[in-house]
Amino acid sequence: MLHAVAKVERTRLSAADWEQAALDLIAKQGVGAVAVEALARQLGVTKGSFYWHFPNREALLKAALERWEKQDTDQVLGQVEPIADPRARLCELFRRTGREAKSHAIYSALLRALDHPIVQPVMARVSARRLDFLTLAYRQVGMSRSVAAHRARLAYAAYVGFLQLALQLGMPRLEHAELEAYVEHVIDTLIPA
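Output only this chain's structure, taking the form predicted on its own.
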């Protein structure tokens, strides 16, 4: 009887459960690994559960990436936007971003899939929003429009480059203390005192 109850509970997956499973798979194996059958097997359900929520793989991928965009960008920026001091806001953004290992893995996988027609527009929106946020913050610390835009690009490039080194080129992973020291170095280098 208990086994039957567990089976019923597993088959009542929401669209959000499928989206999160897709994101987890993207983080581990990349966009190309997202397949209905593999996800169903991983979740312990039939493919019928998937088709209750999504007409096809592309619809799932689109929904999963929109979920990531909302969670990753909206939540992080939403947490730091209320910080009144622009320098403190930038510092907190850098610190929070540095701690998001799963988000880093998803972002890195999406960078490898920029030629995918569903991935490209999401990454374009996310990058534009992040660059706009950084540019405004740098303007608010007193930089001119052009200097703020350059500094925002440099900061964003440092983030993307760090992910490339760590996740795509297999550089040794930084231990917690080393990562914290690196983030502080980035803050000291890229945010004016």
Second form
Protein chains: 2
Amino acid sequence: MLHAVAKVERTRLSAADWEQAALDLIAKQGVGAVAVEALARQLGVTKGSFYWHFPNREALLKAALERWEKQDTDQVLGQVEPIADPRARLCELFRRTGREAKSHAIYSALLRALDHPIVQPVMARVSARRLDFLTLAYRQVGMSRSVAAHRARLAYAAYVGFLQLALQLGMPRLEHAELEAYVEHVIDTLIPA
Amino acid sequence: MLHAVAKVERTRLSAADWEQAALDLIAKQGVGAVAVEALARQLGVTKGSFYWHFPNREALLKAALERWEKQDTDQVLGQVEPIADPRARLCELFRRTGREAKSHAIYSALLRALDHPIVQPVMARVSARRLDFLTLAYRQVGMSRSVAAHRARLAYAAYVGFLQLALQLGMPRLEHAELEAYVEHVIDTLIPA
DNA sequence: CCGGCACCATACTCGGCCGTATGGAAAACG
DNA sequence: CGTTTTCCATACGGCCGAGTATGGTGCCGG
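Please move on to the form predicted in complex with the DNA, as the form predicted on its own is already shown.
And the full complex, kicking off with our chain again.
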């Protein structure tokens, strides 16, 4: 009963199907778990299929991460970017990440694979974009250039650490009420009144 | 020129030597890189030596982590615990971690292996202790129980995220001056005036 | 209806790393 | 000084996962 996850829809596969399956696996079991034969079983096919679409395992990883980077860039940040007031924009960003923490599983998994030569540059770009986003918002609420940069770093580090502790460790079982209270505390602390 | 790191001191080895070598390797290349044959090469011996001291690879990991947990518990926190004033204690803790960030390489590596069944309980204990330490200090500066708990969580998450970004990613090349300015900003933000 | 292309199965090889078996050298010991 | 214990080398068996080779099946244009 371990296999046959989605053996319905027995149509032919495309490269995109493999990439998406790889991303799903990354979210659940990390980058190291992306094995060709395991993916093939999950998709109801064999390795023979894989090596028609991709030359090797690294090519799949590269393609999957490219796909993720695209659909992630305008995912989280794009949702809150239209908010004009920078303070409200930050608040909304924090609340969303707290509420939909589980959807950051891929980001968290990639964070734990920063030593991988393929993952590293992708995460460097994504992190830089998010840091820039935060820095801009903090500047718009009146902070100086250096203070805004530091506060953005702090907020981003808190986000990264929160993901690690909440998703990997159980983070002393925080229920919804407790979590929301925590998020509000973060907002009070990291967003100037 | 990749091997023969410390082939001097050609005396017999003890289990402790293997544990220490494992910790060094964890710090540099992560938990996944702890392979017995690789360690043997680094120590200038062969596998035959290893399997005399340990029954298998997991036993080494377990012993190494026990050793680390012991020498870590009274390492960072023990140094600043005697400081009576809670505010000064927190400041000193933050400054030390910022200054000696590189010595947290093992902690950072273990953080990236939280899925490993042997690593997980160790990190759960260590994290709980550190969180308790922070929570107590925040309570002593006058915070309520819940606020102190939340602030401790935030500070600890910021610490965890900082390690990931600074050690794994290059964290946009922060030099000493920039880093100290960042630490001071963190102190101003996370420690109540 | 047929040749060709897209997609997939099957059956291998190969290298890496774990663990085992066994013999040898070096120290410790009586 | 011989024996026992401790530590290590060498050699081997086996698993697992990547990658290759090759043949098979459905679909599609002509």
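We call the rigid core whatever largest set of C-alpha positions still superposes within 1.5 Å between the two forms. Numbering follows the first chain given and starts at 1. Just so it is clear, the structure is predicted and the values come from calculations on it, not from any experiment.
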Core-aligned C-alpha movement of residue 132 between these two forms, 2 Å or more: no
Residue shift check between these two forms, rigid core fit, residue 85 Cα at least 2 Å: no
Interdomain rotation between these two forms (smaller rigid part versus larger, whole °): 12
Angstrom shift of the Cα atom of residue 52 between these two forms (superposition on rigid core): 4.4
